[in-house]
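One chain comes next, on its own, written out as structure tokens in the form predicted on its own.
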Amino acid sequence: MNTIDQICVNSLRVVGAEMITKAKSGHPGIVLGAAPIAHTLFTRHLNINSQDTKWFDRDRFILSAGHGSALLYELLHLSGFEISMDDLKQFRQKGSITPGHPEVNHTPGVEITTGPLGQGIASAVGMAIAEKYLSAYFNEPDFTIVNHNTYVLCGDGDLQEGISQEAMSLAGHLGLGKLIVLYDSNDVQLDGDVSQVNTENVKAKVEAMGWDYYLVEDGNDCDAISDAITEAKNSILKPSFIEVKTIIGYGAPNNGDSSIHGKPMPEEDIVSLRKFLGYEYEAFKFCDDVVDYYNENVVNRGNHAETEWNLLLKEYQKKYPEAYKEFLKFMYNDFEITDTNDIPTWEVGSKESTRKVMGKILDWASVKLPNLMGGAADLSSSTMVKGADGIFGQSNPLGRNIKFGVREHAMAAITNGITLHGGLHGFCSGFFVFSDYLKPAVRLAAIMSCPSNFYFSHDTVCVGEDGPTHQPVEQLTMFRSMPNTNVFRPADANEMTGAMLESFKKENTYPTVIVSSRQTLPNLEFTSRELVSKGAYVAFTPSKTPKYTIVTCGSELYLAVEVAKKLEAEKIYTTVVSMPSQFLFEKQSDEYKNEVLPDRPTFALEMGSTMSWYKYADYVFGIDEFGSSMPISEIYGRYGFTIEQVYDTFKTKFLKK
């Protein structure tokens, strides 16, 4: 290893440890142990450009072990991104751009928000899928305008999470040759030695999943690390897994011990670290040699790489002008639906499950929007959701239908990776009750303002005979309570069409969750495709001034209107409000909200948890218990959701309240 490499690595170690100690919070173990891995990757292989952070053909670097953020911020600082030394000194402090875990759109150069272990690996698989699809779509033999790698730095904890195993299994199956995982293998985790919880053969396991495996026995040997990365880059048929044996907390007095994982080093241990490394530079200081080395090998190389790419793109434009125009539309997410004249429609009075409507609208939209890509977790025949152009895979990299298999945990994170990569808009689907498996990645999408789409079917206990394990009750409340997440529960084909169109909007800065019915629903004369965009609207108005309001959504809208008509016959005048999206309704003006839901007694109705409705209603009728197995024909009566039962509840419990 060159002397300059040693100086750079030691600088990363010391400054990183100082950041953590100053913050009195953080994880020095990975910073000290994995510094040679990250340094080697950045200075010898990673093509990024701090002057153009969104350069489309840049390599993607994902710190899946997000607790090692101090190391990432140092690297980005040295690589020319707008992260100053003062920013490094403000690590984990209020208002800083160097938070405890990396956050995309918050810190320049960060590709994805990580922290929950395994999410980074899974999202990286999505990015590699996007690269593989776009390269197949646009590259010509003489013009490889999409040609970059996705790198992941992970630790033992990442690999123990089930989500990473699901994702790696799929990556191997798909032959994602541009995906390279660097495993910081130090045999220690937070609670002790890895051997106490995990004794599997990592090499055999990853090879069985279809990955190439490489071992670097000395994690301080930058040349050996670089050689392994070079070999991995030359492996185009399989993803690559590089195990680098390191020492956690290298150089600290308690190196090799779990105590160094997540506790700041005392000042005296920083002194010992400096002495062990022979490091004599002042605190929070990168010497000129280190700065110059990164300028030459990261900043200048990245500038040169993008300059060469721009020249290539100009030649591509000359030879393939139409493909170039389309490439720009992909690159800048410039797709939107402006013409809906040929959109599928349903006659009033006809019956269709909203899951079938969802699938048909998606099929129609996939023609209009060639950047839509996604699929289902082995449930496309039930959710009716699938991508276009055949199954994506090694034999068909131009397919937009991803068969995720029964991998719900990874599916959602992979979808985020597809969307975050740029150029594509990712979606996925499953049964709504299994959204519990997807929730962590949906939450991250919301935090990241990532507009991934999550389409679910089987929205209530009306699943029937499958019983409580398959009957969602609390899931709607769970997602509605999630900040920056748009949840739709449409009542019929009109509302589902409106919800789907909303989910395709290119300006969305939030994930969209749409839940659909398994059972057929009547297509109603009083629903509005257009007003779905406001979240709620008046669907039924009585013949005289109303004294009451029923607010509802989904399959219960028809039920609510029938109840309102029955009440009107008794001169109990009641308005019915359809609220397919509480999220969008809250974005409306106070004037509109007061117009739709004026200050009068309000009754809410939904076949699920009552909790999310108390903001809008004085009385909520729902289901605050788990379901049970029975034919769907008996479900309504069992839980009180027939016209007569709701009518009686309204009169005996709501009116007398």
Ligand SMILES: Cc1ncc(C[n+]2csc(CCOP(=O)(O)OP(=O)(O)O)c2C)c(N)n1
The other form holds:
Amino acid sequence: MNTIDQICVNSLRVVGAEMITKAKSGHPGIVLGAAPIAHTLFTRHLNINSQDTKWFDRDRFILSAGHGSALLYELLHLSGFEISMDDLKQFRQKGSITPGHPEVNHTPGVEITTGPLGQGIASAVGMAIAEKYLSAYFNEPDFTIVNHNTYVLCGDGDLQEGISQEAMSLAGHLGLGKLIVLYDSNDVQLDGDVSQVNTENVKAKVEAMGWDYYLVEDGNDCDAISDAITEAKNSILKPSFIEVKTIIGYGAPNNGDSSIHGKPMPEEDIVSLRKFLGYEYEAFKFCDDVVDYYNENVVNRGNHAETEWNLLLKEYQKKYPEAYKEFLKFMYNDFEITDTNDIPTWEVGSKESTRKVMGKILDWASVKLPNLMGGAADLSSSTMVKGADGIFGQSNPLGRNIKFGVREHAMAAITNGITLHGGLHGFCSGFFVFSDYLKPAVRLAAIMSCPSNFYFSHDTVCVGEDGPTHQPVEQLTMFRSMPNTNVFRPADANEMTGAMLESFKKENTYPTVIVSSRQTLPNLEFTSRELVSKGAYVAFTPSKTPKYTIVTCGSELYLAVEVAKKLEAEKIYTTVVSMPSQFLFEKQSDEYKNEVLPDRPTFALEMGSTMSWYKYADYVFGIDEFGSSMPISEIYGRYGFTIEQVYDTFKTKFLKK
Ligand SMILES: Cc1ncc(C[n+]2csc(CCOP(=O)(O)OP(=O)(O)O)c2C)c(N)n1
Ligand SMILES: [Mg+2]
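Right, the form predicted on its own is done, so what does the form predicted in complex with the ligand look like?
Every chain and every other molecule in the complex is listed next, the one we just looked at coming first.
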């Protein structure tokens, strides 16, 4: 290592360890071990610009091993982002911009929230897909206005998670040549040696998945790391995987041992570390040489790169004025549907499954919104959801339909990566029951205020013959309980159209989950496309002052109205409220909420777990057991969801209560 690299790396190590010790919490192992990898990437390769943090053509750096956050904050501090030394001292403290794990939109320069291992690497695949698509769409032979790499730093844990294997397998298949993964291969993890849980041949594994593999045997050798990155950048047909052998906690008395993974170092160990590294600068200080080196390299290189890019863009504007205008629209996420004159509609009284409506509205919207990109987990012929313009891949980088294969978890994280990259709005699709497989990625989308769209079909036990493994029960409650997540369960074509239109909105700051039916449903005269945006509305008003309310959604709306009519014949006046989105309803004024759901005995109805309705209802009729295999014609009766049975339940269980 040359002198300046040595000083920089040692400073990152010592200051990082000090941050963690001061916070009494954090992960020194990766900071000490992987500092040379991150330092080399930042100072010799990464094109980012702290003066314009969202520069569109910047390289993306994803710290998939989010527990190494201290290292990332130091690097961003040195690279000129608005993170001060005081912020570094406030690591992991209340209200700081240097939280426990990296959070996008919270700390300048952080591209994505990471921490749940494996998610970062999968979302990076989404970012690389976005880059590949946008470069194919906009670049001209003499104008590569979209041309950047996506870099990932991951650890052993990231690679043990299934999601990373799903994502890497797809990345290899798609030939995402500008994706470069740096693997902090230290043979140690939280609980002990990696050899206790992994014996596979990593090189053979990644090569089998279609990646280029490079090995750097000495993780302290910045030149070797840099050479490998250069080779990886030059190989553009396959994604690159660089295994860098490091020593966890390098320089700490207990280096090489799992005890350094996640415990702050005692003060005396920091003294030993300094001694071992021959490091004499005062605490919490980067010396001028280090500051200057980062200024000269990261800051200046990024600035210069963006300046060049701006010049290129100016020329592009002259030569391709129309494409330039469109590029700005992509860059600023400036797409919205203003004209719905030709939107597909369904006649009142006709019957259609809401999944078919979902697919048709998406196909229609994909023409209006060229930024929509996504697909399904080998289920597009069931969920009806697919992207436009053919299948995205090596031979068709302009396809907007991503065939994810049966890789739900990676699919959802990739979708987040596509959306977070900027320029595109990602969506994905699968059977609702298998949303269990991808829930962690929806949760991250919600935490990140990332408006990815998750379109599911087969919403209830009405899946029928496939049986309990395929019949969702508790999933609606799961997603409704997730903060900042808009869950729609529309009743018919009108409501589904409204829900889909909501999901396309460019101003959304939350993921949207739309759940559709497998079976056909009647298209009702009393549903509203527009009122879906309020989350709930009165769908049926009795002829006289109501005494009761039924609140419901999805396929049960029709049922609820039929029951209300039957009750009316007995002078039991009941309003029916359709509530396709509890999330949007909660955002309405108290006045509106009281108007729709006044203080009146309320009965809730849904073919699923009862838990998410108690906040609105005195009695909830739902399904709190697993489903069972049978034809759909028998499902309604088996679970008590015929008009007659619901009417009985209303009278005997609710009214008698
Ligand atoms: C999905 C998930 N499971 C568990 C954890 C808790 N965790 C954080 S780091 C870690 C060990 C990961 O090992 P490695 O990637 O080798 O990190 P190193 O110890 O080398 O820093 C674990 C289990 C997590 N953050 N995410
Ligand atoms: Mg490790």
